[in-house]
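Shown here is one chain on its own, the form predicted alone, set out as structure tokens.
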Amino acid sequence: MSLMQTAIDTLAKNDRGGFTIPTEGLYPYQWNWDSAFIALGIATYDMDRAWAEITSLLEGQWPDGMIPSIIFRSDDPSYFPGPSRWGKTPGPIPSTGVSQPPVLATVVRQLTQTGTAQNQARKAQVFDRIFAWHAWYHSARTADGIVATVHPWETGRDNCPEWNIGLDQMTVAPDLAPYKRMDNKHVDPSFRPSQEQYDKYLTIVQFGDSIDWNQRRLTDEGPFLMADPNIHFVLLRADKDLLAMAQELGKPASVLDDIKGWIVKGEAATDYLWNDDLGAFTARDIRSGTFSGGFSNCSALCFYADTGTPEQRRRVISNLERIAGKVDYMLPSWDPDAAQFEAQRYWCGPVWPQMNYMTSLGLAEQGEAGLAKNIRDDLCRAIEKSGFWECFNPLTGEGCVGANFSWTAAVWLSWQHETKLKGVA
């Protein structure tokens, strides 16, 4: 069976009727940014089903505009923390109380870029909801002029060493309710976050529940507050794509002005993440001002967001070239020259498909075709060697954590489709 067919079969196996889970067992619900990337893959063979993936995600949107990181349409005992641990959240469907990197506007624009009446209708169908989500980020999640994050899970990069700065300043809640992890029952525990990290993750959840998930209070008073390059660059890119869609839809000047203001704010905040000592954009603890100490796989998303000075971009490219000489498969999630690099431990080293997708796209758009191709080709080599895993060892190409993974299959399909279209052209 071809990899193309295996990818389609993987997505079909993970389909739960209108939404797609990342993989069976380990992740039995609908994840926010997973669904956006999954839609890109499904669109290569079934646009109507791809669109259903997007609209089903929006069904979980909260009244304040937030789209949660996970939507719980059931209470699966194989997963923790499920809906009961998050408490009573205000959305129409039980969910987590935090969000995820907002890639949705960029995906919607890509899927509706041809100016057909149907694509215009689809953009119009979801525009207001996506606009409300962005508005939520720029209000409820902004601190010191930059969009912030209140939980490592919100960043999508759960146990990246960057978050240790904020986590180290936390103490585990003395009244933390007992719990039993399930993630390390499905995969090798050495690939997953540590127990201490999990205690602190749950401490943040318990705090959020205690304030009835008041998102402004969670940002202002919560135990963790950091600026994340992933959220920052993804949102800035998404704001630019949202502006393009607003113009295409003829939205009123007030809407255009709001989005333009967000973009100005985002461009100005980019320097906040610049770590001159490393020549890289890194996470930063907002309360202490401390930068993290390594180049991550979101450091180069400045190209994806089309931001940063020429000198900053030059130094980012130098870091990419240095790291390429240390690994056999680009792009590792953490700098192999930095402390706490582990080639197979979740966000401490492995190559992540969705990150390679965004990084490669951004580099290609900004004229760095060679590096873009290397990052794309390396992920494809890992998939060809090991299959559709959640992530991959950057030294060996071995698959890590979850097998039969939806966004990996989706990225593969999207890239193969692009290659086919270019071949036809």
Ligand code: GLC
Second form
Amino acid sequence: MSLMQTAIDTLAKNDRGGFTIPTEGLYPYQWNWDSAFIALGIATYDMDRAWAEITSLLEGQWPDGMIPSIIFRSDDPSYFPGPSRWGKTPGPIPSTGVSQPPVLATVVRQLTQTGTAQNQARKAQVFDRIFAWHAWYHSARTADGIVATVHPWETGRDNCPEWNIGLDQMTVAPDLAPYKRMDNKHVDPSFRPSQEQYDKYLTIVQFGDSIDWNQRRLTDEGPFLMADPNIHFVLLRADKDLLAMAQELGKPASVLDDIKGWIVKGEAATDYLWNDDLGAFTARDIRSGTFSGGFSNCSALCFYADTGTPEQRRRVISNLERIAGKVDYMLPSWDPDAAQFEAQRYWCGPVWPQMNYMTSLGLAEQGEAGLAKNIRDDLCRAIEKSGFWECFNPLTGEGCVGANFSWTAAVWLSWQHETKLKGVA
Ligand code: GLC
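Mind giving me the form predicted together with this ligand, seeing as the form predicted alone was just shown?
Full assembly next; the chain just shown is listed first.
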């Protein structure tokens, strides 16, 4: 069977009727940014079903505009922490109490690119909801003028060593309710976050529940407060895409002005995340100002967001070139020259499909065709060698963590379909 067909079958197998789970067993619910990437892949063969992926995600939006990282339409005992651990969340469907990188506006813009009446109607159908989500990031999730994150899970890069700076400043709640992890029952525990990290993740959840998920208080008073280049660059690009859609829809000047203000704020935050010692954009603890010490697989998303000075971009490229000399498969999630690099442990080293997708797209758009092609081709080689895994060992191309993974299939389909990736042969 062709890989193309296997990819389509993988998405069909993970389809739960209007929404798609990342993979059976390990992740039995709808995840936020997964669904956005999944929609891109499904759109290559079934636009109506792709659109349903987006509208079903929006069904979980909270009254304050937040779109949660996971929507719990059921309570699956094989997953922890499920709905009961998150407590009473205010959305229309039980959910987590944190968000995820807001890639949705960019995907919607891409899916509705041509100016047909149907595309205009689709954009109009979701615009206000996505606008409300971005407004939430720019208010409830902003601290000291910087879009922040309150939980490593919100960044989508759960146990990346960048978060240790924030986690090291926290203590595990002395009254942390006992629990039984399920993630390490489905896959090799050596791929997964450590026990101490898990206790801290749950300490933040317990805090959020204790303040009834008041998001302003969670940002101001929560145990963890960092700035994440992934959320930052994804949001900045998404704000730019949202502005383009607002203009196409003829939205009032006040809406355009709000979005323009967010973009100005975002451009300033790019500098805030610039770690000059490393020549890279890295995470930063907002309370102490401390930078993390490694190049991650979101460090080069300045191209995707079309931000950063020429000098910053030059130094990012030279870091990419250095790292390319250390691994067989780009782009590792953590710097192979930094402490805590582990080729198989989740966000401490493995290559992640959706990150290669965004990085490669950004590089191609900004005239870095060669690097863009390498980052795309390396992921394709890993998929051809091992299949549609959640992530891949950057030294060997072996698959890690979950198999039959939806966003990996979706990225593959999108690349196969697309000849438009500017600058990539
Ligand atoms: C893991 C990843 C996160 C993803 C989720 C479902 O938690 O770190 O980015 O959304 O799995 O695939």
